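Encoded as structure tokens, the following chain is the form predicted on its own, with no partner shown.
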Amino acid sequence: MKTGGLGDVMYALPKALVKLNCDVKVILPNYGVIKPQYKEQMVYKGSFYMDLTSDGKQYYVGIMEYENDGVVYDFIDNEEFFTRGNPYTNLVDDIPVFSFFGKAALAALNYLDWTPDIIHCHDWQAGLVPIYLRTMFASTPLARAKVVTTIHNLRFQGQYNIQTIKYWSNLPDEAFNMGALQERWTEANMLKGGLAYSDAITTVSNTYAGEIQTAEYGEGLEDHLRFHSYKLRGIVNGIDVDIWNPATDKLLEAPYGVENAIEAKKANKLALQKSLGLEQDEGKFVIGLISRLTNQKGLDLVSAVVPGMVDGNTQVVILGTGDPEFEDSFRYYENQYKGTVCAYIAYDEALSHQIYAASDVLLVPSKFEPCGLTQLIAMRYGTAPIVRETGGLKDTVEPYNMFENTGNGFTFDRYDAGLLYDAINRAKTLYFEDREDWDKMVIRDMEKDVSWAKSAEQYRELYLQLT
């Protein structure tokens, strides 16, 4: 049921802290689109009736148990509020739903008297359970817990009018000044509140954790964020690594490891460029772009720059969908440079793993990007990445530095297409006329560690030292 990457860190984030001996709960809605093969492994826990809102409406709360790779899902049962079909609709159903949730996932835990020492809250939609925790059940033995919030879009806040807040919530009328809930005197924020009752903050990368302080980056938060400076640090995401694994990887034309990657990427060149109509060369410098197709991403500063890539050695292949305006310009490309550039727009699993294993490097020049995985991913595939240096993007990527043959990509600073074509420039004269090191930095990018264990262990420090 996932919708985006918060979906693959929850997936991935509890199994690699059961494997550092931690004991792990994931609590999340039951959702109606929850697949039927997963329902039915559900072992029903318990039910009680909680009171919510302002004017004291009881509602049921079931509490359904799955256990997967050691790790023990709590699903909070009620039909009224999750029968719906996706997890997110609009913000008017979603409040209600999730001071729901929020009150709901606390109750659970005593009712099952299982006490944390770390509750940890992920966006705004748990924003109301540090604030609940501290308020409503300060004098259960939840109260030992201490709380950490991850931000991993700060665009979204759960912003509504106070009243509306305070009726679903019953929550105290402390909690709804200044310094917490309250915003522009009438409006509530269920973000802002949360993480002021948080004892620590944590965001996907240590840039992103300083970009969100500034005005730019802030989305109106950023003077919260500096008061809270204090409890907040970056902790970068990791990947999958069974899934993105070269050489086990089923979709490539020619499975590899690192002894045999510079071969091998020959030929996922050579099958790739088949399958997608280019000409079939692999010689050719192949440039991939795997991404969500939005302002966000720098793809206007790519649309600048393709006449410029195009030189008779180079060609470029792009996989996604979005927005129409780039949608539209990347397939102007395409027929204008048959052979040379193809503009899949579409999603596909399969030819995202192809294009990986196939090109030389991965574009990804941000506007901003909290923490970023295609990168990542890239790197795992040995494809050197050319990245904007922007939150877990300048956090993961070293510029190749040519003096000491040192670096896994190229960078570029300010958001202007120059310097993307600069960097693209750079990247092609070392493939060209130095292929001994650039074969070196595709070992080198392969050896990285880009697995969620170096993360996982940067969390269970946080909850140790947070008790």
Ligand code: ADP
Contents of the next structure:
Amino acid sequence: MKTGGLGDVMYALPKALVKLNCDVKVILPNYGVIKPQYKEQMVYKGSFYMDLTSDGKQYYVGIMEYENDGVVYDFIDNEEFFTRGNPYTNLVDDIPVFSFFGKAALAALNYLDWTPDIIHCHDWQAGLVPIYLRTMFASTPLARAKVVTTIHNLRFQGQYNIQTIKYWSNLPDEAFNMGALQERWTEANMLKGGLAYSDAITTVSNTYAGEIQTAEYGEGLEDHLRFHSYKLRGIVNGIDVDIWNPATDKLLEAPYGVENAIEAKKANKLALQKSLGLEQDEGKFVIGLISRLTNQKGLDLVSAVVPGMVDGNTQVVILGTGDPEFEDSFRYYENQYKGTVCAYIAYDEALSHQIYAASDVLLVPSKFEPCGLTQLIAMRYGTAPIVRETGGLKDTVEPYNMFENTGNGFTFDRYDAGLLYDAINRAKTLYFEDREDWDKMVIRDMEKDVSWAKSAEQYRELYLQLT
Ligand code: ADP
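Got the form predicted on its own; any chance of the form predicted together with adenosine-5'-diphosphate too?
Every chain and every other molecule in the complex is listed next, the one we just looked at coming first.
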């Protein structure tokens, strides 16, 4: 299941923790869209009915188990809540879904008689978990667990009116105060409440941990986060280096390691150009963009600079879906610059691998970026990221230094199309005028450690401190 970076993280982090000798269960909804090949392998572990709403309605909770790479996945089964198309639809429907999910997850642990030392919650969808734990579950064995909440993206908080969240969660009034769930006069905020009730809060980079305590990045929770800053820290994400491995990547025309990267990237470039209908020329500078098309991702800047980027020696490949405004703008450019710009408006895992491998640079000019994974994947594939210095982008991409020949990519600071344009031109200058140094950067990028090893170790240390 994947709609963005959280899917990558929840696959890779548990796997890395198992390698560090942690006993890990991942609890997630049994979404209707999970592929049948996985559903078939799930094992039924039991079921029960659970109280949920304030008028005492009961709901079915089934537990389906699946094991992979030493990680046990327990899927909470309920047709009524989880069989819609996408994991997330709209708040009207999502609030009941995740009010149910949070409580069912805890009830399932008690049912399975599996009491963890740490319950690690992710984003607003798990926001009620710490609150249920310290109220309704306070006298169950689970209550000995400590809770960590990780903010993967503060923009999404699960806000709705108090009445609705009270109805669906049946949480006691004490949880609906200004220090916890309540916001303004009539609103409740699931993430805000969850943070208040957590023993520790992490977010996915150090820079973002600082940024979210300011008005510019705090999404309205900056005061709350400053209040809780004593228990807040950043731990940067990694990527799964088995899935993202150019040497064994079966989706590539020419898999490669550091020894043959420069030649193989050319072969991959030609293959990509052919499959996307771009002019086939290995000498072209190929700029990639793989992203959800939302205004978080700096796409208005990209839109503004496309005409300037297209100079006869450059091609642009965009892969993404999202806001019609950006989809249409990129489609327009594809039409305007046939054979030079490709806007592939879709979610396509295989094509994403091919673009990471074939591009010379990857754009990530985000307005804000908690961590960002695409710049990490790009580096792993020897593709220099061009990023705005914010959040995890700032923490993971060292800017190229022409005097010392160090660094991994190109960066700019203010959110400004002119600065993005300048960064692209700095990259082009190096590419076309000093290929030897460019190629060295390709190798440096591929050799950079972007794996989970270090970060998983930091999570483990945090867990140990808490227990
Ligand atoms: P976010 O979680 O904000 O979407 P991240 O950079 O953390 O951003 O993670 C994005 C992940 O989703 C990456 O693995 C990226 O390759 C993938 N991705 C984004 N858009 C697409 C797409 N259209 N097709 C395939 N993969 C995509």
